[in-house]
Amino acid sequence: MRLRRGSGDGDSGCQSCPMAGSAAVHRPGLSIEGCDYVVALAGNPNTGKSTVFNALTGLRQHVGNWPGKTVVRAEGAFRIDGKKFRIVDLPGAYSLLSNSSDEEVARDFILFGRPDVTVVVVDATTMERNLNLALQVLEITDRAVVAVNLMDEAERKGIRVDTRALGRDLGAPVVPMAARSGLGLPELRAAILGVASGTIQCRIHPAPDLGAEVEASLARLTEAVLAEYPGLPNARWVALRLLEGDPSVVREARNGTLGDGLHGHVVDEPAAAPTGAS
């Protein structure tokens, strides 16, 4: 995919792919209220995720804390083709199998917050490590975009990433980027709009069959989870984590707090005033 430098007039994407035709992104005066779509921005630490967030939102940002947590919560807004997007910059996480408060926040929002699009930012120079999170996200949502950032660094190190082949293998849009210089931002905006509106369909590969005995146990436990938490999103994923003995999921299930405050889009406003920092 050809990279294009981002600009205030919203350059169109690559004309040979379904992400072409992105219109201007209008930002002045934009608030996070009354948005058409919610976007979750996920990624390992040090992938340039905050740079992507800043590039999309400019100064249209709010920073506060997640309810009941000391974890920082950053949100912003941007507009594409007349549609308004609210983007939540999740804490950096290496895995959805959470080992920290930051990872729990990221996991719970993707699992239970039902974002319209989840953008996973990965570092092109350390793909083997970063793709772990991307694959886990794709296990639980078919509304995702993978942003391969730091392509310029990869090129300097002699690393070649075939993003088209990666997109075919993952079954989701993959956008090559160098966010610090604005390269790839028009394609990212177009991919976000396409997935949110349904004009781009992800074709995620089905999860492997775990065998008759495990699948039967998993089905029974999924039913039990839904009986205890009616309408809980991704109940099968939760049941699988319970079978594996994931400590944080087991703890939340015992405490009756699975998905608390995250059934549907999180709409409570951050406590702090707008800020240019992320």
Contents of the next structure:
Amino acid sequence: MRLRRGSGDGDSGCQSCPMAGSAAVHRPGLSIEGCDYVVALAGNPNTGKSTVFNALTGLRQHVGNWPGKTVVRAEGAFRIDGKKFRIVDLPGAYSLLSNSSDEEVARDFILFGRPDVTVVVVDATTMERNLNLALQVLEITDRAVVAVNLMDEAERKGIRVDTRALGRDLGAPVVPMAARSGLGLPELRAAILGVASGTIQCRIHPAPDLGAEVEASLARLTEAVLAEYPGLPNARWVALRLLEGDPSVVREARNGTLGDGLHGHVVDEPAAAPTGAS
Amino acid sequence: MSASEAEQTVLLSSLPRGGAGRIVRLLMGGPERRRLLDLGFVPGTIVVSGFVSPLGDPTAYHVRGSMTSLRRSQADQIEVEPCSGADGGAPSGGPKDAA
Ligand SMILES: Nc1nc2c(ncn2[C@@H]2O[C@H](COP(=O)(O)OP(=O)(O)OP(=O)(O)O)[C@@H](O)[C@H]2O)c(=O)[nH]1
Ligand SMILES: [Mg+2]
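The structure above corresponds to the form predicted alone; please provide the structure of the form predicted in complex with the partner chain.
Below, the chain from earlier opens the complete complex, with every other chain and molecule after it.
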């Protein structure tokens, strides 16, 4: 089934996304044109992001048991309750703060790609390391779902994950999953739809108070960033990195390449202009 | 960390295989420090030295329930206080997803 561009609900979704029109590649499965919402799949390397992507879209992204398989963005689409979602499978990343070049692709999409929902896929067997990225994502958005994948593997190793308590502590929906066998998929779909449509409201705990002095500098810097990059999402996050002296963000802000990882790097992206589909 | 603890610190690279240490501080700065913090090498955390590759470099370490392999030059810049072992975070399983 195909939909035409423009059937979205307007204020959120593909039309307002900086990627709009830049990667309309025809692929098997549901066309990625005219979606209502955009979902980003984030998570540490090898946590099952592409497995979740394939389960939701029916596509066949490369899956295997070593980290670093997905190196560029891959996109697909699926429907939940008549709403159409574009989903972006990202390379694995341990952090939004320290990046290798494929992590930069993930970081840029999470920060600047304006996803309506960010699904953080975490590995139930190595929660402590995985929650680092989950917390960083929850610092920048309250539209997130935490998918605790590999629950079967955790059980085999005698690890119990209390996803209910975790959901309470994080203030975001937490879905236990074993994506390879489809366990938890209906719950994940419901959580994605709920967060996208606003029927599920995340209650993220506020970030620690940075103090009046830092806040004042941050406000000035955020304004300066926005003056240079009008409409940039997460300008405060960028300003925080500048205050910290994060070398990659400083360099990108200086030479005007902030968020450039958004352009290019799409799997199968054609050299020529998109064909406009339908 | 108190002064007395700081006196008995050694470098992570000097832990014998199977030896454990509590991280006291990271001696490097910049992106490399940030990276190690992101991988769980945070002061106060217990690290257990694991599998050493045939050439002696890199070495895999258990930290916060994960395995991470570090080059010797990285392990040379992490100060630990040797201790008796895991505090619940470090499993005894084999290497899995060395980064
Ligand atoms: N046991 C088990 N294995 C799973 C599950 N989900 C995924 N896997 C396996 O975990 C491995 C990694 O899955 P991928 O989907 O490739 O992981 P990824 O997060 O996309 O990996 P990168 O793109 O490399 O970051 C594959 O061998 C999958 O078959 C699950 O729920 N249970
Ligand atoms: Mg992948």
